[in-house]
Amino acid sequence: MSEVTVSRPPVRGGVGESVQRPDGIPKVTGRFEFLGDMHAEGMLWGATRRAWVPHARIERIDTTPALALPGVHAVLTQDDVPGHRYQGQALTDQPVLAEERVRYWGEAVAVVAADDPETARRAAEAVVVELEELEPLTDLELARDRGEVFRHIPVRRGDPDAHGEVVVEGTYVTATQDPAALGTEAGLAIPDGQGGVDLWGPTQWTHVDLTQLAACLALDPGQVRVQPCRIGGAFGSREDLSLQTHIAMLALRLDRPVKMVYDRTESFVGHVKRHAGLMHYRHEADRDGHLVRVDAQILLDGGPYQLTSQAVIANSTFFAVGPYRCDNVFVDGYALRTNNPPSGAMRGFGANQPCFAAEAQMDRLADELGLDPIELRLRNAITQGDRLATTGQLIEHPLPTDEVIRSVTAIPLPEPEDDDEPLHLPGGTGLTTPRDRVVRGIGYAVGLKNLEFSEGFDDFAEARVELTADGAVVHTAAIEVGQGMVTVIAQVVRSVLGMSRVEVAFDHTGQIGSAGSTSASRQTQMAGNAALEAATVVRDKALEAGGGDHLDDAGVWRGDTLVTSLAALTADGPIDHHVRYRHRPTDEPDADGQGELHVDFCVAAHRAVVDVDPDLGLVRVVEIAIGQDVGRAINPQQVHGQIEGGIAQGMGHAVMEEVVLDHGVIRNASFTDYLLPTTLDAPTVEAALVEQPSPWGPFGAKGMAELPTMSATPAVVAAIRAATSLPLTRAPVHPEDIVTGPHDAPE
C-alpha cells in the first residue's frame, strides 16, 4: 500500500502520527472482553422466542409449558412492557415484543430468563405460538402503489423542458447486504437495587439507546445507565434497539443480573441491514459528454418498521447524480414498508445504492459518446464553489472530486499474471479455470457523501478534558465500535496540550452528555471538534494557572515539560472543561428538495481490476486502488485501514454478498450459505490519500471511513462488465449473470 506523505507532529502521538490502538494487541491476541465476555455474580441467561414466518396474526400465546420447566424464572410478552410498548428512533413504531401481528420473518414474541443457556433455549421453544399466517408484501414497486410509504422524497430542481442529445436510461438493482459483524448481538443488564438498571449492550448511540429504554422501562433517564461496550463491529447495525429492552425488563423483573447472546442465525434476524434498492435511472447529455439532466426513481425497502428509513432515503436521493454537476434534476425517493427483514444505516447510509445505478450510468453515457469514461467523470466532477445536482446547495469547503479521480488513475495497473498458481486464477483450488480462459477488466466509479447529520437535525457532541497530575483525560461518551476513536481524540488533544500523556475515558449515560452517534463519519469532526475545544480551554486556563513559561520559539504550549510541575499546577484540583459542541445549522428540504441540507461532503474514486472466467461466470478481484479525500490524516495507518476494511465490504456486495429472501423469509441465515470475502478473496489495495484540510474539521480532518466501500461495489460490477460486455445491472454479480446474461438488461 502508498504511504501518504505527513509533517512530523510535533508532540509523541499527536495528529499526524500513525499511533498504535491501546486494544490492538488485546484483541488480537483474544484477552479483549467484548460483549459476549461479560459476566456477572448470579447472573440469570436470557433466550427469545421467535416466529419464523414474515406475515401473520397472533392468535395465541400460552407461556405456561416455558413456565413449568425447571430453571426457568420468567417469560415475558408485550403485554408486560411496564412502559411505552414500542421503541425506534425517528418514530417508535416497532413494538418491543409482537403485538397482534408478526410483520418479518424472526420476529421477537417473547423472553425467558433460565439458569442456564441451554435452559434457556429450550424455554424460549415451548413457548406456544398460534399464528394465523398471512400474505407478506415483499415487492417494492407493489409497496409504493399501495402507498406503503416511509417518506418520499422529490427533488425538483431545473427546468422540466431541459433535455440532451444524448440519452441512456437503465434500470438496476441492489440486493440485501447483511452489515456481518464479527460479533453477535450480546448484553448483561444489571439491576442497581434502587429499582434502575444498568445496562451493557450492542449501541453506537448511548444516549438514543437511553431515551427509548427509559420509556419503554417507565423509569426516569437517570434510573437508566446505558454502558459504553466493547462491541465487535458495528457498520450501522448497531444503531437500532436489539436485545436491550429485553434484557433490562427481564432484570427489573426478577432482579437478577441477566444476560443473552445471539448465535449467528438469530444475529441475522436480530439487526438490521441494507436497504434492497430497486432505481430507475435516465441521464441526458450534450454531445461533448456535459451532463443536461438526470430523471431517477429510487425504491429503497425498509421492512416493517421506520428505524431510520427516513435518514437513508433522504441520502439516496440527495447524492443520486454522484459527485458531477447537473442544472436540472428531477428524482423520486421512496422507502418503503414491507414484510422483508427490517433495514436500518449501513457503512454508506443510503448513498451506496444510487453511486452503483449513476456509476453504471456514467459508463453506459461515456460509452455512447464514444469518450473516455475518466474523462467523462472529469468533464462533470463537482468541486468547491459548484452546486450539488439535486439540492443546488454551493460546496462552500474542498472538494477534490478531480483530485481523487487524477490520483486513482496515476497509481499503476498490476502487471498481467501468466503463471497458472490457483490462487490467482478465478476458480482457484477449485482448479477450475486455464490462464488461457481468463478475461480482463478495468472498471472504475467515484462516489459522494455527506458528512454528519443534515436536513436540520441539532446534531452535538460533548466532550469534558481534565489535566490532573498524572496527565490529561478526556471524558467522552463516542461509541468505538473499531473504526479509531480509541487514538482519534486522544491525537487530537495531544496535539493541543503538547504533552503525550493524554487518555480517553468512555463515560456511561449518567456521566456525560451525548456525542451522537458512531455514524454518518461524523465522530472524527463532532466528537473531535469537542474534545478540541474542550482542551483548548484547558490549555489557556492552565497557562494562567502559570504554566506561561512551557511556550517554545513558535508560541506553542510543551504541555510535555510540565511533567514534572503538573502536581502543582493541579494542587486545586483538575483544570477541566466541558464543550458542546455543534456544527452549523443546517435547512430542512422545501418541498422541492431544495436548501443547505449538508454540512460538509466527502469524495473517492476507486478502480477495479478483475479477472472473470466466462465460461464458469468465476471473478477474481485481482487489485482495487482509490484515490481517497480525507481532509487530514490524523492517524494514517488507521486511514489505511479503514479503507481496506471498507473496499473488502464494497467488493463483498459486488461479488457474493446478499441475503436471500423468499417471500420474506431468510434462506441463508449463517456464515456457511451468507459469502463473505475472506483472505483469500482480498484483493491487493492501493491507496493515494489525498488532504485537502477541512475548514471546521479538527486539524483539517474528514471523516471518510463510508467512501471506500461505496463506490468500491460500483467499480468492481464495471470491471466486470468491461471483461465480458455485458450490461450488469444487478448488485451482486451472479455467476449465471455472466455465462447466460443479465436478469434485468437496461430498457
Second form
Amino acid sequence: MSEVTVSRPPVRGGVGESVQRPDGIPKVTGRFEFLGDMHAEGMLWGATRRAWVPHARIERIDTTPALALPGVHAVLTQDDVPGHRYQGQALTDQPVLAEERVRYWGEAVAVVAADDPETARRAAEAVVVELEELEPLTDLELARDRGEVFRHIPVRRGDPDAHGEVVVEGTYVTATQDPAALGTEAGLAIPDGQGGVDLWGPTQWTHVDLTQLAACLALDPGQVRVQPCRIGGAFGSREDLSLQTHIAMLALRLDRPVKMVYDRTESFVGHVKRHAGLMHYRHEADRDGHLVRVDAQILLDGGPYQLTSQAVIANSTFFAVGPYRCDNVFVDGYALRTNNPPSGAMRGFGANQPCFAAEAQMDRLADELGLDPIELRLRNAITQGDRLATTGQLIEHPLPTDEVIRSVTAIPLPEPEDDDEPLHLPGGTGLTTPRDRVVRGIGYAVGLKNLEFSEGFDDFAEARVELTADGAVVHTAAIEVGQGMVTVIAQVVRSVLGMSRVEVAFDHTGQIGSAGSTSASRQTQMAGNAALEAATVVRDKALEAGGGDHLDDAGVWRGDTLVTSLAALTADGPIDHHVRYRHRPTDEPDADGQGELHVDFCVAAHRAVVDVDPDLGLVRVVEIAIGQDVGRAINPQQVHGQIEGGIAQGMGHAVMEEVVLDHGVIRNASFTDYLLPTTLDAPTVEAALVEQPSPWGPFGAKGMAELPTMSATPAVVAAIRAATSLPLTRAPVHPEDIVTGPHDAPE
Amino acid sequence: MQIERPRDLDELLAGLDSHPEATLLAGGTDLMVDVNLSHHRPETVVALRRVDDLATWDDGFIGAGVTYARMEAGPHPALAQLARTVGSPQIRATGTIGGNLGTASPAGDTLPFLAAVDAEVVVASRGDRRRLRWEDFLLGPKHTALRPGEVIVGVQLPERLPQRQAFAKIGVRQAMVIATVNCCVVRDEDGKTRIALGAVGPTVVRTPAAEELVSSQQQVSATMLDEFQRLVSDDVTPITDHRATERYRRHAAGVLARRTLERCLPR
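Switch from the form predicted on its own to the form predicted in complex with the partner chain and print that structure.
The complete assembly is shown below, putting the previous chain first.
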C-alpha cells in the first residue's frame, strides 16, 4: 500500500504546505467574531469593582448604593459564591472575589450586572469598599527570608567539591513582562434554564476551567459547558481564570445572559504576567572552556496566589544551565508570594528568566577565557546522548543545539548602513540621532526548553475524527488562540487520509474530553498526534469497508478504480474514531531534583544586531537571526509567523516591555505607557529551520513557538553590551541604563 | 450627556455662552482616553470638527482645528517634523494643534515649536477675542489660561519665521510614543537663536542662558556647543516618573538641544 501512496501526488493542503489559516482573512478584514463581539438576546452587562491598593484589610463592603441605581440587577461579593470559594489550577488559593483582604493592586472585590455597560461601570464604582491599607510585601529576598514560598526546588547533581579554574559570577534581574494580548478579557455566560450554564471566556484549556468553575458554582461538571472561544491572543495569560466565575455567578443568579468586557487598564490587572526574576549565578570552567560547575539561585515573583507558579519555577530551575553539558550543578529555585500582580504562564514559562542570566554568564565566561562566545557555546552544546545538566536526564531524542548555533552563524550579517533615513537610525521619527553617533553591536544567545507537561503530570489530548459524505471533521477541545493549530491539525489529518476536505470542529467540554492546554508548545504534538491516530484508524476502517487500498475526496480506490464513493461508504452513518493520546510518562523529581522529568526538548539560537546611540541610550534592533529546531515544519509559513512574533515579543522585553511596579502599584497600565514594539521597531528577521524529525511528533514535528521569544531577549541585550561595553544585567535595558547609570524607578 | 455640534464660529461662541462649562471636543485623542478611563464624564460636549472657521491655515495663522496630518505636509520644517512623531496615522488624521494646546501636557509635541517661535494663542468668547503669548497661555501641567466660555481659535506665528529650524524628540520607540524629552530650535540668519524643550518641566520651557550664549555668534565652536549643552541641562527642571528619571531627562535635554542646534547651523 505504501508504494501506491508514495506514487500519488501529495494531498492538497497536507503536511509541509503553507496552508492559509481559515480564520486569517476574516481576522484582518474585521469579520471574525471575537469574544468581545458576542451577543445574546436579553443579555446584561457585567462590571467589576476593584480595590486599587496592593495590600489591605477589607473593613466593610456595602453594595446598597450600587443596587439602588436604576438598571442594576445584581451586585455580588465573595459571600455570594455558591460553592467552593477559591480557584486555581493546582492549589485553589485565589478567592473568587477578595475575601477579608486585598492582596494585589486591582483585585476584584465585587461584580455587578446592569442593563448597559455604562450603568454597570457606575454601579461598580458605587459599591462602597472600606479598606485599611497594609504594608505590601514586594521585595523578593524579603519574601524568601519570610518563608513566603510557593515552591522551593533544590537541584543537587554531581560533586559538591568539584571546581573549575575560571570563575564568573553575576546577579541578574528580569522585570515583569505583560503578555499584552490585543484582545482584552471578555466573556459571555448564558444560563440553560435548568440550573446549568454555557460559558464563553478567555481560555487556553476549557477542561481545567470546567473543574474550577463547577466547584465554585456548586454544579455538577455536566451542568457547565465551557465553550471553545475565539480569543484575541493569549501567550499563557489565559491559562488561569479571569472573569469566567464572575459572569457565571451573575448569570445563574439572575437567570439571564451576562457579558463582560475588560477595558485595557482592567486587562492589565485581570490577567497573569511573566514572573519578574532575581538570579545569582556562578559558573566555573576549565581553561578549555568546558563547564565544570554551575551554582544558581533563582527567585521568581509569583504575586499573591500560586496559579501556575509551582510549574513555572520548575522550568526556571531545570533549565537554569541552558543547553549545555555540565556534571556538577547546584540550583535553588524559589517561587515566592508577594503583593505584586499575580504571575503565571507566559511564552517560555519560566525558562526565559534563567536564559537571560545564564547566557550573560556564558558571554562573561568567554570573555574571561579569551574565547569566541560562539566557540564556547559549541564546546558545551548538549545533544542526543548527553544528560541534562540539572536533572541528569538522558537526552534520548534529537536535540540539534550545535546545528542551530551553526545555522544562525551561517546567516550573513546585515550590511552596514550609511543612509540618513530616520527609521534606519535609533530614535526613528524623533530625529534624535545623527548617523555618526551610532555604534553597532552583535550578540548571541541560545535557549532550551521542555515540550509538553513534565514532572509526572498525566498529560493527554483527545480527538475524534469523523468521516461523512462531505469529508472529514476533526473534533477537539484544544483551543485555537491565534497560534495556528486549526491549520496544523487539518494538515496532519489530510496527509493521513489522503483527503483535502478536512475541517476542524472545536467542541465544548460536554462533547469531548480534554485536549490539555494550548501551552507548553504542546498542541502540534499532542492534539496533532491524537488527530493522527484517530485519522489512521478511520482510514483503515474506510479502506476495509470500501475494499480498496487508498482514500481521497471521492472515496475509496483500488489502484486506478474508484470502488466506493464517500456517500456509499458512509451511507449507514459516519465512520469515526476517538483517541485519547498520551505521551510517555515522566517522573516527579526526587529530593535532589533528579529524574526523567521531561518528555522532550527544543532548542533555538539567536543572533541580534543592534544600533545604539550611546549619548541618549536609544537602541534600534536592526536584525535578529534565528536557528530554530522544529523537528519538521508542518506549515512553514506558520513556523515563520511564530518566529517573527516570538522575536518581537522577546526583543520587546529586551528594550522596552516592563510592567513598572512601585510598591505593588502598576504605573503604566495602558498601551500609552506599556510600550510594545510596533512594526517600525520590529527587526528584520532571518530564520534557518533545522529539521531533525522528532521520533514521536506527528510527521516528525516538534512544538516550537516558545523558543523564538526566549533567547531573543538575552541576544539583544548581549548586542547592546557589545556596543556599549556596559554590564547591563537587567532586562529590559532602558536608555538610563546606558547613559546615566542604573534604572532608578520612582520611589 | 448633551452634545452640541455648531457649524460656524458664531454658533460655537453662542453655544459656549449658554454652556460656559462645556467640554470641548476637537480630535478627541486626549479627551476620549480620559472618558474611557472614567477620569472624565462630561455633561455637555461641544464638538468642534464641523466649525470650518477653526480649520483655516492662513500664512501665519494656524486654526485650532488644523490636524497633525496637515502640519506634516505644511511649510514649516520643524512643525512638519514634530507632527510626524505624533501617534499613528489615525491619530495624526484627527488630533489638532488646538487640542494639543488645550490639553497642555508638559510633553505636548507642538508646544516646543510654538514656544521657540514665540507664537501667540488666539482665544475667543462671545463678544471677546484675546491674543495671549504662549507662556501666558500655558500655566502648568494640563492647566491653561482658557476661561469658561472661551475656545482656542488658533495660533498666530510671527510674520517672519527663521528657515533654520529643527525639532527632535526622545522616546523609546521609533514612532508612536510620548516624548521623554522634546525640543525645538529656531535660528535667524543673524544668529539669534531660540530653544524650547518639553517634558522637562511643568510646562514647555525656554533656556535663556543657552540661547544668549549662541545668539551673538555666527560661528559656534565645539567648546561653545559643550557649554550650550551644559546650560540647557542646568536650566531644565525635570521630574522622575514611570517614563524616565530626572537625571536622564536632564542629561538628554542637553544632548538633544545641542544636536537640534547643530542641525540649524551651516554645515
